[in-house]
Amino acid sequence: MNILAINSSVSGDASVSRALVAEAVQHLLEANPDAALTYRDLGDDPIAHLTSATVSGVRAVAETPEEFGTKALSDELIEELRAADILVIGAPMYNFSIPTSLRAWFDHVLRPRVTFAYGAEGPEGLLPGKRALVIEPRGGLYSEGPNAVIDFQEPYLKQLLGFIGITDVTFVRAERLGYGDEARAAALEIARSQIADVAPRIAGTARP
């Protein structure tokens, strides 16, 4: 089994998502000690955003050195993703959505004719059979109540992953982190409990 763990927080050691991703990986490795782990930190080692000088390396045919460099990076990221049986993503909510570093990663791995294609029935994801565990720290409460309509984080991640064929996705939310120490402690306890519960199941049912 291969695990790809991705962090996207810019908060360093203070990051909640970074700590919860580490716990999730630990549980997955305990359930499957022979698993191989690939780790990518988009917060400390960000991927450059696509520009007019580089976008053809992903969306068209590379011709310039800049475009070939972008294509090589896209190839590398896609191979990491293709090799993974389980994907663990730390995706804190920034301004109601995802960190720009994580968006840049998706911009490089959502690649026509490589990770998705259009056919007679519409778009088809070309990376099926994988499972994803997404950790979502949030300062407020967005899974229910009036703020649910401004949650552009979880639906967006579900759409991006599903577009390339990853439809078996488990979301673990740590909400109300900004509501004081007591609410923060309760949110972390709930998230850790959920991770401990779902991680072994995800590891045990991963594709061979």
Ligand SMILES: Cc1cc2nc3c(=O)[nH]c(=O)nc-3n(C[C@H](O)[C@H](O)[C@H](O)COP(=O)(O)O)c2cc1C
Contents of the next structure:
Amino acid sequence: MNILAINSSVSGDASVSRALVAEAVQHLLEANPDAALTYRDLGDDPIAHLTSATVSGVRAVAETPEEFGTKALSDELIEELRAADILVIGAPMYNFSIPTSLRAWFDHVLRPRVTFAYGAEGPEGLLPGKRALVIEPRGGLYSEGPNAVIDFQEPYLKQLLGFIGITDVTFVRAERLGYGDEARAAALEIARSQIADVAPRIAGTARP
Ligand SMILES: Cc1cc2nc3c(=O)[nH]c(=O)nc-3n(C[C@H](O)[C@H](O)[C@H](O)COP(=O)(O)O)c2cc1C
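Show the form predicted in complex with this ligand, please, because up to now only the form predicted on its own has appeared in this conversation.
Below, the chain from earlier opens the complete complex, with every other chain and molecule after it.
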């Protein structure tokens, strides 16, 4: 059993998602003590965004040293992902969507003919059989009410993961973090209890 944990917050030790990802990993390791953990911190150690000098390393055929460098990084990130049975992603809402560091990670792992392919039926994800837990802290409220239509975070993540075949995705939201101490404490408590509830199913140790 391999767990890949990814953080993308830029808030360091103050990050809500980083704390909740750590808690989720702890639950998963308790359920599966022999599991191996791989950790990527995209907030502290970001992946370069694709540029005109590097994009062919991911989307076409590498020819230049820069393109080969990007291809090597894409290969490494995809191998980490391919090896994972369980993915835990800390994906805070930044400007109604995901942090750019996480978007750069997706730009390196959504790779034609490697993690997705187009066939007669349309696009096919090539990384099936994985489970993902995505932690989504947000300053505001988007799961209900007028802001639901401007949630470009959760539908987007669902699409990005589903596109490469990762369709068993559980989202845990911590919402209204910016609405004062009481709302923040309540949101964290709900998120923690949801993580504790879903971890055994994601770890594959839940009782039927
Ligand atoms: C650059 C930036 C953009 C943000 N944009 C939004 C936003 O669009 N909507 C929202 O509800 N909260 C927004 N927030 C608040 C974060 O979602 C909230 O602080 C959350 O705790 C961040 O997760 P983290 O603590 O793991 O970094 C933003 C925070 C940052 C730093």
